[in-house]
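This document opens with one chain alone, in structure tokens, the form predicted alone.
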Amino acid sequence: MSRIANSPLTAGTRSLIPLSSALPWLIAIAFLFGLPVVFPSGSALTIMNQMAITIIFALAYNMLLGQGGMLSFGHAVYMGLGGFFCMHVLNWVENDGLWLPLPLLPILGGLFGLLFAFLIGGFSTRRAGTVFAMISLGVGELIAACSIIIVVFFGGEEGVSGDRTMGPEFFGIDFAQQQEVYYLSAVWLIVSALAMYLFSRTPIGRIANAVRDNEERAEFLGYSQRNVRWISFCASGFFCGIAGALFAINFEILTEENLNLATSGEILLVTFLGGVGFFIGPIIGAVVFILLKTVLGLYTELWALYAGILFLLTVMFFPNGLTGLIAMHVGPYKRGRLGVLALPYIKMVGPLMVFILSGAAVFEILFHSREAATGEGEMTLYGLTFSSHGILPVAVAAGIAIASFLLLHRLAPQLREAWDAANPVDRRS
């Protein structure tokens, strides 16, 4: 046995590759390769390459902000011009006979959002904190009215379009079929994931941990906090380039909104629901905005409110997100104490899906009265069809809300006490 431990072959092996941190990326894979088998439907693939895209986007925007601390108010210029250039590309493989294979465009896309970030970093991140976030919002704000202007490049309100089928076919590929877009999309984020991974590991993203966590303890080592920022921008901009160019292969139209600052806003509100402590936190998040701006979207006009409050109660209760809150039950489960909570749990689910119901039934019903068209105040919600216009199914959906409430408020002292047991505090001094 020691002779196998001390072969040259093996010598090394399980600090280079090891298994534990290998498995996850070859989980990931088999599992996006797998979902079109369990999804076939174009409107379900379509909805997973937006997931891909935006995961993408939300880990190159967590670059900044969780790795190296800045908050920025204008990404998406990094992805929107990215996007742009790429559907100039593709137009001028159509008309100008350009010789390029689709699943290379994102490197073009990644190079602009690169340059651009390359230039714009020069100058914003001298500065990082407010300073830095007002910078970046002026400069969305400024692309965002540049797209209406310069039209020969933004293609003004309209936008520009274009046909990724019109190229060179990719080993018989020609990408006219949604399941191949996706697994394009899929390839290129598990390439994108796994750079942006390997990145935060290297001297360059463990010094951003330090610039973002004492800047100038970092500068007194010797580290420039201004090139480390830079570099950090450039990084991210790179990436949401790549983005940009899956977007604008998957949509094959791009406008003013992919590089405004709502769309800025949501990769942040995305990156934060998640987690910025944790590399999965903006794939976490990207998935459960993506799922309710596409799936609750088709049953509600009111998927942005719900999205907002449930933002609110992220930044207010769970600091470090959904993924944060999914890591404070590692403790528990180490110490076999997990099964402590699962009673009072339990308990919660009913009331909790209860009040979740019923004060979406209050708003639901409330927008209808306010919005309907003349003679049409009844409505069907959860399989019952009312009046939106009377008090009384106000009242009894905010009648059941309160009570259940009430209810999760006396439960409360009992999830607490199985969390203290579940957590216990280490007296010793």
Partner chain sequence: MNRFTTILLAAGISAATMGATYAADNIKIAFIDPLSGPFAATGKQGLAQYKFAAEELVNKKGGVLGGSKFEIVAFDNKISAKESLIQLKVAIDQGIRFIVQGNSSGVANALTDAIKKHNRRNPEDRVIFLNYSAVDPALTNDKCNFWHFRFDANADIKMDALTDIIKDNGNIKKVYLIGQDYSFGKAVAAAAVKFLGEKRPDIEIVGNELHPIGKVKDFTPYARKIIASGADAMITGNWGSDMVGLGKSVISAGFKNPIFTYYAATDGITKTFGEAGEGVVKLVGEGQLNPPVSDRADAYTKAFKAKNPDLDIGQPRITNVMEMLARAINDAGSATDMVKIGYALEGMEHDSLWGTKVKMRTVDHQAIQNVHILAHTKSGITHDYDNSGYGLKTESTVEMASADAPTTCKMDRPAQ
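C-alpha atoms forming the largest set that superposes within 1.5 Å between two forms make up the rigid core. Positions refer to the first chain, counted from 1. Note that the structure is a prediction, hence the values are computed from the model and not measured. What changes on going to the form predicted in complex with its partner chain:
In a rigid-core overlay of the protein, residue 50 has its C-alpha displaced by under 2 Å between the two forms.
Residue 388 is among the residues whose C-alpha shifts by 2 Å or more between the two forms once the rigid core is aligned.
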Given for the second form:
Amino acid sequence: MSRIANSPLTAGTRSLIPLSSALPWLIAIAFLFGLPVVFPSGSALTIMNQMAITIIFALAYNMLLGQGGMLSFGHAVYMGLGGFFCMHVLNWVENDGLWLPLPLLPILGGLFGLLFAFLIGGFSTRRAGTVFAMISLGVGELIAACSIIIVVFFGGEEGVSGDRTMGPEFFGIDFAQQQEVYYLSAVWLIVSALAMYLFSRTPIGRIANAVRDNEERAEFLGYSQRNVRWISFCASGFFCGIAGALFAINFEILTEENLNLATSGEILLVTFLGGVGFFIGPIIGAVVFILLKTVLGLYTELWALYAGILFLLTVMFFPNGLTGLIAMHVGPYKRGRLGVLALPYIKMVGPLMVFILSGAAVFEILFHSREAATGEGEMTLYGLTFSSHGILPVAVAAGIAIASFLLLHRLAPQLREAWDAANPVDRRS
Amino acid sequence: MNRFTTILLAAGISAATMGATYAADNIKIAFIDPLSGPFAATGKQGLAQYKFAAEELVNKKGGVLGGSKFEIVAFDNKISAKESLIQLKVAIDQGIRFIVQGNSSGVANALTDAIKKHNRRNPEDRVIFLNYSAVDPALTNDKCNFWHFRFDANADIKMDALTDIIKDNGNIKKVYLIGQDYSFGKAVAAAAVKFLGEKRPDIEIVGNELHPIGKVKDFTPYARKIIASGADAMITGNWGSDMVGLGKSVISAGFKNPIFTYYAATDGITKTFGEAGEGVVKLVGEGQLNPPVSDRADAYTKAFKAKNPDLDIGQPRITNVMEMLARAINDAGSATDMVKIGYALEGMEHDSLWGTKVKMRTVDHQAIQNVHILAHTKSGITHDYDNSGYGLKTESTVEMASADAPTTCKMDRPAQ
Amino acid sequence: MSLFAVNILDGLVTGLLLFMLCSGLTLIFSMMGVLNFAHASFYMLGAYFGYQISAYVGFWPGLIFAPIIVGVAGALIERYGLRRVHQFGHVPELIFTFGLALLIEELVQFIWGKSQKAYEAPLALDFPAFAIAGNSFPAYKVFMIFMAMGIFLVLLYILTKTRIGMIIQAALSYPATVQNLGHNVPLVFMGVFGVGTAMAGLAGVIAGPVLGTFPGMAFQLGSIVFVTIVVGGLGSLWGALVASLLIGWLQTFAAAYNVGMSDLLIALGFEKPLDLANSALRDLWSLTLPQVGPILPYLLMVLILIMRPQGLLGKRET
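Please supply the coordinates for the form predicted in complex with its partner chain, as a counterpart to the form predicted alone shown previously.
Up next: the whole complex, starting with the chain shown before.
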């Protein structure tokens, strides 16, 4: 009641979402629909479509990891199965005249994901912890391997492909163009994200938190921890299925790769990178990861190496992910002490950039000197063209990297002091 | 008057600069193949050959359309169909209109399908698919389309030639077929059963099996089976790491009978077989390195080796792809009108660097050319593979193999 | 019958190789309570270091020095990485090792390139030791069998008969008490992690020439190693041995016999559909044992986890 009274616009109305929490959603909607205007190129749309799909998948994954405390190593299965099923539906639409407007397809994908989550969750959610993680790994590998054996459903090594434009037109749209697919994905992204957010606010979502934190106490309160896990698992499977359907619509092909351990591991990375403790964490993780993969991937073959280093550093120093890093500043901001941090940050950003760029340069030069064909020793890096062979370029890059690191090292105490000043000791527990 | 000259001048300058940028504009060709993962070695070698062929055979001869150069842009598809489609989109977004791909018929099937769809949906920026190595017969039969051109002999053509050799070998009574579990492996097995049944009905097929592609850790159990079956010969279409693994296991398990293959050379395979493969390993393929067919071919091979000491010309047909594409662009007078280029390419007859005529069949876009039976050997080798001293020597040749082979292809042709 | 005998030996080689990986992993788990996802990556590092050393001074020095390098690297990673993450809890720890596995694969690709390395067995062992009905058995595989068995015996002796083994076993169950007795438990942990990874490295040096040395080798083996220690029972050395051999034979025999599902179905009295190509069950009818082989270990693990979560010989629940 007090929350509703806080907001004058909705005072007295029985609103589910007060305006103060609706505002971020409205901004997000406006942002999503404005994006293609700012970035109309085909490659930008390709990246944004991938992001939308990955965000839904990562949010669904975090329903388990963040909210339920369940670590799954085979979650690609539910997205993949939903996607495969949708691919078959698309083919029925094309070949057998099934009537289905494309925008409704994700519901079918979601239901199929839900069905499998229900079946597999029936035995896998009996226990939490390592047993759950290992069963998820086993089931994931089983289904991924089955995809090559059960050719009728999975299409073998080639996978299943189809054509999204063969269905009835949806208000004159046939979804032949990337942009139309983007808007479809964006709508489903908003719908699913909102639904998942609301799920986390329902009693069952809250109890999932309780079971994550202490299953015995939750059990004593009268909640079957197993059923709570099962329900979370099913809900997660449903949204994974939606992501799978959007994948099917976007790429028009599904293969074994959509089910295997690499995909399952990737979504774990994405979610953890963003931060499992926050609803928005997986969203940030997905955006950063896809940008790393596609944009950085255009510039360097070594993107996965950099992503790996970034990931490991995140786990070691910011276990709450990138969102956790942002959230660390909420305290100082509320206390009005963010200004204290500004100067040390500005001082450090220069050396940090130099360190990252020169460190990457060392890798790039070494890589080029080994990979280039004989007689093609020239490489261009940061606008400079030089020969990658010989010790000099590596030595220069390494020298700059070491110097900037030493500078950072000298500046670090200042930052620590400022941080302590911004977060008074009495506030720490 | 003054104003008129200004306009004229301006128009002249802009036309000149336009012409200049047009001439200097590179024609980009997207190379979409595995550059990482278990089949990276095959992809890397293909890339080096494309770069070399584009430079030597096109750019050094003045390029096409009076000065435009070919530029090969590499995209790593990790041998995954999904990744290939993403890379295809990226390539198209970068304005690339020519796609070359070859490793894995599974990927080729996905690509040809996606390109067909793309060209239908986006008639203003169509692309052409130059398939240099994916030999699943379906690509030029049921799944054929106007935008796909295959430069390698397909699995049926190769098996036809291979079984001609087996036919005359009276010692072979039992044959074991083993391959990768995907469209190409299945096509090889089906073709082997068909042609052996026609040409040597007395041969018993003692084994016919498929294994998962790129996933078998240890081929030893398969090798044991092959030996225990008492096979006099083995036929496989395996390539890349699957060929290395299978070859290693079979030989270390003591198999000494002929091994008939499609791709048992380069990428470390020749080295693996080494002495044990002498007189045992036979390949069917196009392109003759040994003995060199001409001084030009000899010089080309030497120059490639000088530039890439660790790589080999494992896919000679790549020179045909580059030369024929260059000719088609010149004939069409445009590097952007894909329909014209497509029509220029189909039916084209070309004299290959490797001494054969290549004819791009109009009806299904399958290149018809001489197919050789090659022996893995040490004697008479001018250009070895894997720097091992061993290489492939032409034993016999089927001229313009399967030129009249039937096809089920029904192509929708765009209006000219 | 001769095929059967050969397969018993081949399965033994596979199983013992698996055991060399699992023994270290299961020790590390019982000590730190965390599954080390990067364990197979240390196996890969072993193979690559072994290859690099063998390129200069031959195979045998590599057999000694590569595992030492890997073990030191493992100990350092425990000291400066894992110990730091340990304070955040088990999930971040697990995710750390997962990220480490990815990073090691990328680093290996960066340093050695993406294609397979020509890592060969030493010439001294490059001959067929014996043959069973035409199927020859390489001497190198005999060497592998003896190496793995030797390691098992040494490990068993150290853990059960020596003072350091007693301290390790005690630290497993009562770390605080052992610490109070004046032993440096973190050092023991670091040592166990180093020895465990060194054993994985040794397995890599030995397996590299046979199974191939390429960047995907860790990933290929990674999950099967988990399956093995879960099936055997986490923390149990004997369990790891039994499960390794079981899975080694399971995979070998499944790949070796072309038993088809159709034979089984017909034997059970089902009738083969005439129009098989269009039947919805065509995959079931054409299924063969080698096709199913790779998934049998996972099936086994899921069943074991449902029926007996502590594993075959494990004492406590995971």
